[in-house]
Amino acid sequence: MQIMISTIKSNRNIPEVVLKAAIHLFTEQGYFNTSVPDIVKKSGVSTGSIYHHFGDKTGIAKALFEMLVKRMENAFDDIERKHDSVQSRLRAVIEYLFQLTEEEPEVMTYMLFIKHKEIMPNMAPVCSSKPFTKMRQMVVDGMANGEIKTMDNMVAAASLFGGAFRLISLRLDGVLERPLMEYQDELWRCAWQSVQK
């Protein structure tokens, strides 16, 4: 199920309409400072709603994060499909990357900056689920095919995407004013000289 979080607009949907409310006050003021009434305020679904639908506030915390998981899963699905060489599709998750953030910050937010394993102790870290593995994978198969030189992965995908990653931090946190797409051609080229064969 695809969500965009800034585009619901049905109170229809008790989960989507419930979801969006979260993701926003968890963002701006914390998942623990957060609690179920501000969540039925911020909703205006019913407690007996929520806990019918997501059993707690843990419950809600985890199907949001399960819900961008595989929505991030599909975009990086979907730019496979669309690109041929690992060079373009690295290149074009982190466009992807980019515009999810200036478009949904609190997407980004919650899934780079909350500290999930403190609310699911017993989830795997958010570097360690599928889109964050693709990625990674995407760079092992360019060393496969040779687009990129003989290296550690974890340093070879460390190379291509924590700048990335840093400029994103910068630009949520708002000490870059200008929007990341205006730097991206500049990263791209830094990023891929470091790994390029």
The other form holds:
Protein chains: 2
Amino acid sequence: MQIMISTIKSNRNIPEVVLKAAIHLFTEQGYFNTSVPDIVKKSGVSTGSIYHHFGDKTGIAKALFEMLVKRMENAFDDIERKHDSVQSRLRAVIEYLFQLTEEEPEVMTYMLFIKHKEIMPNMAPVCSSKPFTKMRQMVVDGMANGEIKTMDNMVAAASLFGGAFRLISLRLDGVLERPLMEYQDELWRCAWQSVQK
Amino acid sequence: MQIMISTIKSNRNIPEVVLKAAIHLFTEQGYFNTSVPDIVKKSGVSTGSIYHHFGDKTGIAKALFEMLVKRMENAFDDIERKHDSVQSRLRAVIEYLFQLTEEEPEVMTYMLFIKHKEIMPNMAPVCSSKPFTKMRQMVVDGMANGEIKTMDNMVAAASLFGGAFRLISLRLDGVLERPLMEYQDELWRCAWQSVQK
DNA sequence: GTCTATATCCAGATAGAC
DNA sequence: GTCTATCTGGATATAGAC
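Give me the form predicted in complex with the DNA now, not the form predicted alone.
Expanding to the full complex; the earlier chain stays at the top.
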């Protein structure tokens, strides 16, 4: 591997600082309430550079989304490597989602609650993205090996993850005042019990 | 009661036809991708009349939201009148939500998945609106009378309704091909089981 | 690759006749 | 109360120097 001289010459990574400003503005005030001049001000990067790197405004949203989806996918791959039983995998997934919500609420908001179809009209819904199909696959595996009661896959997945997503949503909306970790054990007991015989 | 002569004079109710056009456009392409001229074209009502009735563009979104929230609140009041046990009330609520999703997907989309805070920055989140607090109150009642295991209110509500909301979301995103009614019984068994001793 | 200056367009909103 | 015609600001995007 060669040393990346180009990154040494410039002391900042423009795409990175733009994306950081963008996720903050998009989740705070919404994509459509955020103008490119807003991003210019917040990031300190000029209009010209932004368009050079991202093509247009939707390019920023797209780059951000792809980065975050990839990141979550990697996290789930990690979980599959570290846990054998479906039960402990599913629990770890929920723990990861709760932690991410607490530590980087903007990331979670951007992934779950931004209507990407409005920004990029021909994009598939988030729930069809790799990490989400992976979650459903775990459930299918659990049914195959008998850990989970036999039933419709979608119903099982919805029952297992639905409560967690509700709590995440309530937390991001400011309705839950205490951190999600405090609800985790009790929620998981309910979720797991819902798919037992 | 007097006969409403004014409604006889004009053969159409302008706010109504505007709201009908608006909910279609807002859910189809998003609030911010919909211009007032779009609504003018779709509704056949002039710019001037629209501004006369609604004040500004956000006024349309607001009127629509208030109407739909009120309607859902009334539906839940009906349910409380018709059912005594908490179990049958909760089941009826989910049945209502599933039916509404199938019959008027735009209404459900507008209530659940439009980011109203982006449109009206100082609006409370949907989950704080009357119908949603009513749903949580039912759960609290069920815990008080012993139908539901004693636990955190929010966890119980999330466990009971989370799966239903997931399925609604998947259905509106086109991921579930079959109508929600077909999943209803199985989902409810899971949801109810999740909060039993 | 990064910047400033600028073009173009169309949105939201208003004026004022009827 | 309803309409048409019109104003104005600010958004996205580009041109072109450095």
